[in-house]
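In structure tokens, one chain follows: the form predicted alone.
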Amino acid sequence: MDKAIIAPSILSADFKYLYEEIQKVEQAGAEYLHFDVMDGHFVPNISFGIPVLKSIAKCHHMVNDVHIMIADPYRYAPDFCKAGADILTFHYEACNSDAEVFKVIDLIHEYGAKAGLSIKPGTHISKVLPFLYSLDLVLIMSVEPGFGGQSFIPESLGKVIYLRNYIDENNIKCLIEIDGGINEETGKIARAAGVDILVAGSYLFGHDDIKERIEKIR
């Protein structure tokens, strides 16, 4: 298995000094910057938007890995992908049908960038097989998306492990991605289970030990 891809997510990152967070994580060795959306609907929090994103998109070299918890993600997409998303991942669950889902994949990659595709707890990971072919990224929840800082849930393991098989056995283009609860340890076990992508946000920022504590997730 290649060397795992680490997403800082700026949720955890303090606001007051956001560029600075930002410089810190990239110069200790992220590949990715990881945007949590929230819109107070889907999820019951709210964080940032369209705005934010837009203002940070180019002020560093990682790729923008954008996770919208909306309501709506067909009407939002695209505004998304034009402040800046290199790669925009939506919730199987915001959707009322498969064919919705695509619609948003689809739109997603007419507008240039690369689509994930997410899933709560709760949902089955037999969901997002359907939508494999035409994905980028499936993105695993192993917390209850809404709030940072939550513990890891370990049955999600076992939707990465069916997921890792599948994409696998059938020679699928698609990387997966595992966000909450990600530390030390909760890191290693993901990798072994098959994930490509770590997200990380408590973990890392607000330390001074961030290059330190990369390497150790990876």
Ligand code: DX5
Second form
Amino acid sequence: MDKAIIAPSILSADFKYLYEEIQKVEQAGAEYLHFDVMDGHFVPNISFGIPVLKSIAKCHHMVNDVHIMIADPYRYAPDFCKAGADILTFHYEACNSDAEVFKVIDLIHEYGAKAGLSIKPGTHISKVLPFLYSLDLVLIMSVEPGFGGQSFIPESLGKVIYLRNYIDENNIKCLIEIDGGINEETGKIARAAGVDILVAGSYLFGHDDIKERIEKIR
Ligand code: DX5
Ligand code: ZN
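Now that we've seen the form predicted alone, could you pull up the form predicted in complex with D-xylitol-5-phosphate (DX5)?
Zooming out: every chain and molecule, the one shown earlier first.
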């Protein structure tokens, strides 16, 4: 089993020292920086958006892994790509049809970023199958999107195992990312289930031993 890619979620960072917090996780060995955008409509919380992404996208060398939990992703995808998203992951549930999902994927690729599709805990994993040959990444939410610091939903593992088998059996080039409640224990079981990328917010930020924590979940 290859080592997991680690994507610290800055939603849990201390925003008084955002630059320093980003440097800390980069020096601790994180490969991606997970950037959680929330609009107060698609999810019941508001986080940050394009001006913040623009200001931090080039202050580190990690992959800008942007997770937009917003309504109308088609309208905003170009702005996030231009602001520095290397991967732009939108929600299946924010689209009104499969055709719209394909339109957003194509638009993200047109603007030069990799396209990810995320599903909430209540959405069946089979909903992502039609898009797998166009996607670069599937993000399986292991908490209800909207907040950091929630507990891992164990049923998410069944989705990972199903998708891992489907991708491997069909030789599809698409990464699996899991997001929400990842810590030493849940990170290990998520890896064993077959994820490629682990998002972690509250498990990493706010602790003095980030490097050790990253190595523990990798
Ligand atoms: C939740 C976000 C997650 C969250 C992870 O809506 O998508 O990325 O910040 O935070 P933890 O790791 O604390 O659950
Ligand atoms: Zn996220």
